[in-house]
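This document opens with one chain alone, in structure tokens, the form predicted alone.
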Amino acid sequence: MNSLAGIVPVVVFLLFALVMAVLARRRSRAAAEAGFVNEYFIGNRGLGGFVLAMTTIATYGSVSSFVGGPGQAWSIGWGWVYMATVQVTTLFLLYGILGKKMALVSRKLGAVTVIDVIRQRYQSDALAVAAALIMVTFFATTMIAQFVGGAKLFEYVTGYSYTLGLCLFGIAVILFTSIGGFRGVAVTDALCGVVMLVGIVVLAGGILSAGGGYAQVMDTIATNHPEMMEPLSGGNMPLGLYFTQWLLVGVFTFALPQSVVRTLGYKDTKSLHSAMVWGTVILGAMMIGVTSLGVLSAGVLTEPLDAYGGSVDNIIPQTIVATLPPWLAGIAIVGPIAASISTVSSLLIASSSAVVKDLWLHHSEKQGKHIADAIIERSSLIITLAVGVAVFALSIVPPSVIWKINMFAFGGLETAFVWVLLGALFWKRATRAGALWSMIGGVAAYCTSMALGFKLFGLHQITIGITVALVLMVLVSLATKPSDEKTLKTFFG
């Protein structure tokens, strides 16, 4: 049955986010002293600590964090929560490893994108093109998962159609990303982050109320599924799964380019340190909290998975419907939808920057052509809109298991960028050939092993991709000519 009470909070949130994007755009026009490109793609390096933390959290925390991950926790138990705790380190690693060095180098180079930094360090257009194509490909995969997850959740909870949900927030996110640029995305991400926390609290209250309190919920789980109380979950959480998931959603996430670009946009060192504290605390509470809700749902949804459509992606939507009245359910789904929107908006602006700044403008500059800011602005809006519409169209026929789709994209991006970025900033001996072989060879090995279902020692294919990428980076770099002294001095001198 269609629920008007359920849809109203979603519409109000989307309209408010759109207004914030418009206001941010007006402010950015007034602040665009360094030109359109610097303002639209990195907010003229003016983000404060809280906004920096929240935009990074919102970019990292996708709809799979609120739907797919908790659904897995409902199936597996507290072992999945223990695995998820590694996400507490995500922002600490990002800001601690790359934050300051990326900011210093990018300011020195006048770099606006992550690929700008990679191109300057390795002096390779081929590497920059490969990086741009890999980014856009995996970003599109992630965005499809976000659109699908958000629309499915909307359909399940409100009773309105999947297509209506897809149109409603798909169009909204494309519009406010196109209009707002990086600053607009950052501001709306901060809003989305706050809304995510509200959604978690509302759903927690519904679960505990429906289950008779925390003690009763835990007793129900212990009675029905005692293995869910154990760290290894009766064999469902083997140590190998812990290890590879810690790599995939924890250790190597500092190399995700959609997060790394945030380190180019903060205002000063005080903002970076503040973001590190805010981000670590809030992200930890958010990810551990929402994954725990998945386990607690097992104290309310006690039927076999087939009773809920046969997919763990249905667990959180079903929990919302089962434990909350329509108006509160509408508030609760705003959290996951905000997660979806914040991730899509960040990936849209990063995709646009890869096409406009890293490919088109760089090619024009090499040919000695000057492109006016008005043309760049119009083209950036068109490209952002075009990428968003393309992803929207691909989402009309939804794929299944959004959690796996999201993790596939994570693994591909981490494989492509982790050693290339670390080599660029911290290893003088890294060369353009080493970086190119590492990026292309690592991604090829990762995608091939995923397609074939091939694993080593039962570990996720991220271990294959990362290992191949590392070996190629080291061996090819040592076998080829070092970077020139001028480049090394810029990065290390």
Contents of the next structure:
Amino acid sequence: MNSLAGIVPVVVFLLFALVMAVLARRRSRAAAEAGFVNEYFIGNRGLGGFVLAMTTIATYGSVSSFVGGPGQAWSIGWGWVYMATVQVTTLFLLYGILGKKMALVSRKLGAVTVIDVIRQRYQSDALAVAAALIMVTFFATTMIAQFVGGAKLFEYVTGYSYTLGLCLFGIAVILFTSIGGFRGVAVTDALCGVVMLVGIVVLAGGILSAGGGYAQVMDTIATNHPEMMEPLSGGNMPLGLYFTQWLLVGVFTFALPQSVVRTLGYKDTKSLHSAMVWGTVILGAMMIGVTSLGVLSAGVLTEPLDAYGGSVDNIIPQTIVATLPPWLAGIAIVGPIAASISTVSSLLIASSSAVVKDLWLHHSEKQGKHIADAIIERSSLIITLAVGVAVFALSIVPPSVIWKINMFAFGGLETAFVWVLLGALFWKRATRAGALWSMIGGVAAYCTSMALGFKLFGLHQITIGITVALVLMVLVSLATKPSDEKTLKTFFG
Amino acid sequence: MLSNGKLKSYQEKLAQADREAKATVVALFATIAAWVVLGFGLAGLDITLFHTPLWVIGGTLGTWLFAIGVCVFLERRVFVDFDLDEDEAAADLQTSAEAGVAHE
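Alt. form predicted together with its partner chain, vs. the form predicted alone above:
Expanding to the full complex; the earlier chain stays at the top.
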């Protein structure tokens, strides 16, 4: 049945986000003395601690964290929450390893994108083009997963069609990203982060109330599924899965370019330090909290998976419907929808910067052409819109199992960027050829092994991609001529 | 938070960023160790608190609190506050040179 009460909070939230993006745009125009590109793609390096933390969290935390992951936790048990806890390391790794050095180097070089930094370190246009294409491809994959996850949730909870949900927040997110640029995305991300927390609290209240309280819910789970109370979940959570999840959603997340770009945009070191501490507090509450809700929903949804449509992606939507009245359900779904649109908006602006700044503008500058700010502004808006519309169109026919799509893109981006970034900033002997082989060879090995379903020791294919990328980076770098001293001085002093 | 007034040149700031990166990697390994001990390490004990197995509390909330502690330690003992924009040593040199020219 269609629920007007369910749709109102979503519409109010989207309108509010749109207004914030418009205000951010006005402020951008007033603060754009450093040029449109600097403002639109990096917000004039003006992010404070709170917004920096929230925009990183909201970019990282996607609809997969809110729907797919908790759905899996419903099936696996506390082992899945234990595994999700590894994500508490993501912010301190990003800010601690790359935060200061990226900020220093990018300011020195005048770089406004991650690819700018990579291009200048390795002095390679081919590497920059490869990085841009890989980034846009995997970003598009992730964005499709976000659109689909959000729209499915909307359909399930409100009773309105999947297409209406897709149109509603698809159009809103494309509009407010195009209008607001990086600053607009960061500000709306902060709003989304707060809303995500509210969604978790509301749903927790619903589950505990419907299940007869925490003790009753836990006793129900322990009685029905005792294996869910064990870390290995009766074999459903093997040690190999823990290991690869540590790599995928823990250790290597600091190399995700959509997160790394945030280290170019903060104001000062105080902001970075406070974002690290408070971000870890909030991210932990969010990831442990939302995944725990998946387990606790097993105390409310006690039938086999087939009774809920046969997909774990239906568990959280079903829990919302089963445990909350329509008006509260509307508020609860704003959380995952906020997670979805905050990820899409960040990826959209990063994709747009890859196309506009890293490919088009760089090519024009090389040919000695000067492009006026007004033309760049118009083109950036059009490219952001075009990428958004393309992804939107691909989402109309939904693929299945959101968290797997998300993990595929995570693995691809980590494989492509981890050694290239580490080599750029911390290894003088890393060379242009080493970086190029590492990026292309690693991604090719990862995608091929994924397509063939080939695994080593039963581990996720990220292990293959990362290993091939590392070996190629080291061997090819050592076999080729080192980068020139002048370039190295900027990166190593 | 440490504030290092001596950290002025671009090279010194890069060296400090490298030190912080190394400390962060150590912090990662410490967190992994805490995660293993507080989760798998406690899983053998048949203890529950508030209807929740102790390993769940240790492996999730315990690891989270440990990571927060790690961040506070890094912020207060390792990370240094400095200006990202200005190469102050270069600026000082330039100022001195300009002053020299003015005196001539």
